[in-house]
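A single chain, nothing else alongside it, follows as structure tokens in the form predicted alone.
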Amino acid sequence: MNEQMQAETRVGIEALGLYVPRYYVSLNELAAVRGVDPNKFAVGIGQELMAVPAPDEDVVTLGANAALEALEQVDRSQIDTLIFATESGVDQSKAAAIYTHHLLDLPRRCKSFEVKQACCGSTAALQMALAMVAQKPTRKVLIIAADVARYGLGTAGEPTQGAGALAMVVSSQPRIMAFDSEWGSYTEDVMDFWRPNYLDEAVVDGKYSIKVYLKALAESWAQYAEESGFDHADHSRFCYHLPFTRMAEKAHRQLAKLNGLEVSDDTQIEEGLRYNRIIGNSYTASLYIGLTSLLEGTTEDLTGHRVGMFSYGSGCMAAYFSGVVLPGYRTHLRPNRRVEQFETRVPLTVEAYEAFYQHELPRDGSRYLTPQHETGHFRLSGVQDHKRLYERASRSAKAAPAHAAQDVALAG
């Protein structure tokens, strides 16, 4: 393929899939138990509900469930590469992508690996995917972003917790969005949020992290605007990384100020915040869950509209980029399924949520069967000889004893 043909190749999102745990806790109830004003959560950070993974869910099962939806409209034999972005990895060596590759029955020729850079790992995966497809337009790349946000019980970060997964197929036959080729980036070695190997919970300097987030937004936007020639008015909607919903409002005001606007138009972001309010932080998935929320929730036809996107990963790396919504995009989205996903979730008491939180797999690798809870199509069934066991969940066997589950896949 010559350079002119490569330049004309349009690359973007062909299909999307979203999955959230089937359990949640109300932040009003959490506030009551923690003895704080509920407005601190509802108004202060803009959160209402917090998705809580069951003990038999992890990023592999979350990601596989999201990917299953994305692959409904795609021939999975055409998937050339699977890139799994997470900061909640299940193994220091073996990629979550390998387990997921098996659960999804992807082709043996499909390259599969994991990437990490805090919440920006998914965007790094997207940049790789766009380059891969531009180089060879017959490729299709499956990106999975899945995470479980975890802080200490009773800490300031606790109400921002959440969990979820977003999968997207990137190809030269996009049906939902085509990405612009100009990007802005920013990297700086800072300690605003991190999780050492010996901790299960993240460590965060919240006020400092917000400061770095906004600095990274300014720097990456400046490069993006310089290289693209686009200004604020060229964008109809905006999506931001969402550690908590109010952060997008702070960021949008900052971006308006950077562009000489006295007032930010919050209608440009509000539909992209709906899902996050009732899920919580999903780290690598949050920006793209926000994009899905925007596309599925906006009544206006966004065909031909440009959406600006800011991805931030603590530590830190950030990117600013954009995409144009394609004709017919609505026929490839599933807003009705999303309503069902959210409305059929199961509420937890704070006591039950804490029990889920405190559940641990054995650290000595001994045989253990995880109690079965309500999940999607896949679950973590246990551990044996230090090997994680995954299986297809029987939807007719919800809450059945773990030993009743079938089709155990020993991955290791």
Second form
Amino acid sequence: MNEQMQAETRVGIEALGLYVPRYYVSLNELAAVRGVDPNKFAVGIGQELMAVPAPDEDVVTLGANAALEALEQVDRSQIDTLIFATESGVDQSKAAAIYTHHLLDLPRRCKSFEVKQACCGSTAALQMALAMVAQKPTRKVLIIAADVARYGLGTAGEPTQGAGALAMVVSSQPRIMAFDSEWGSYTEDVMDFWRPNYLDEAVVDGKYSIKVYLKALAESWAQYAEESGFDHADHSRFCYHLPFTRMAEKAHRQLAKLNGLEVSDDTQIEEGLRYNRIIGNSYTASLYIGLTSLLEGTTEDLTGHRVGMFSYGSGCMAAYFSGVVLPGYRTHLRPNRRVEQFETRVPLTVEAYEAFYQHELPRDGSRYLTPQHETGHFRLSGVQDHKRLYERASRSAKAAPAHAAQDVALAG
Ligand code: COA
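Structure of the form predicted in complex with ligand COA, given the form predicted alone:
Every component of the complex follows; first up is the chain already shown.
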């Protein structure tokens, strides 16, 4: 393909938006209450803070808030398709994308649907979006990846919980990253992590999932390297799916070994871990929050640098792919907003976090108004006749941790 044709078919990220819940719990405090050495969470798992959604937040509100930021510099009337990737969806039938389409006031001609394959659903959405835009370059596709990671109080997975959303507009006028066209993929039927319809928490064989993750990395990298002709040295930075940040260190070490390198260079991954370390696992969003962390946090100008990306979804499907950072990318990112987002979050006591965790919506169709907590621009106001009700948030209360617990107690 000559350079002119390559320029014509370049597809990538035009805009990004990130949203995290307004509450968090410190893993040092969680360790103290659970009777665990805090270094196990801070060093062994590599997590500091865990984002906790309030009872009036769910994947729809998380996703809509992230999309609001992504759409700031994009004409909404040009959004042709909205793909919502999640594994903590709110309905077995109706897509979270439809609620979000309404909240964002997107055009009626915009197709809207949900996709699922564990944490890799967002990458499946990206592959779909790349093909859609390549087929018709005037299309713009909005991808929303949003999840709430739940493993159960007191379980080994608990410190790896978290929540968050990442939205990106994929188009033929990318301003942040253009994707390379060669991908490696891997699928195998394994039971490392799953969530039957009747459970609110995932069932996980954590140690096994780490093994399968590393195997899927080796397999998908092999295909990617074979088809692209790129080797390890062609990438200046690497982003990995981040169930917890230590996982990236394990993966990066393995990738180095596979490529005959004696040591791995952790500076190639560390800026990409910063946001996830203080958010926790956000399933479908985690790889792309990692990419945002890298692009917003690296002081070096990454223009023209190739970033290797590994997406893993338990069950399992994985993909290895890459993208090149575009000139001027920094002017389309918002690192200062991130500082504000993270610094104004409200700390929860472990007791208040547990109350949030245990909050349940009625299952009998009765009318229920969700107590108002600190949220973004949208909130789940309640349910009635089995219908979820969303609204624009009317206040941004700086609730103290004790109030948060009290509100939930009142709601119950
Ligand atoms: N100081 C420093 N490190 C410590 C420590 C301490 N006091 N105590 C334990 N560690 C280390 C362990 O050595 C281990 O490191 P290693 O992985 O390099 O061997 C790490 O902390 C985790 O501890 P371990 O006891 O092995 O695991 P666990 O039973 O707590 O489970 C997970 C850890 C990740 C398996 C569990 O959190 C989980 O199931 N998470 C959800 C699933 C998941 O994220 N899967 C990933 C693929 S998608």
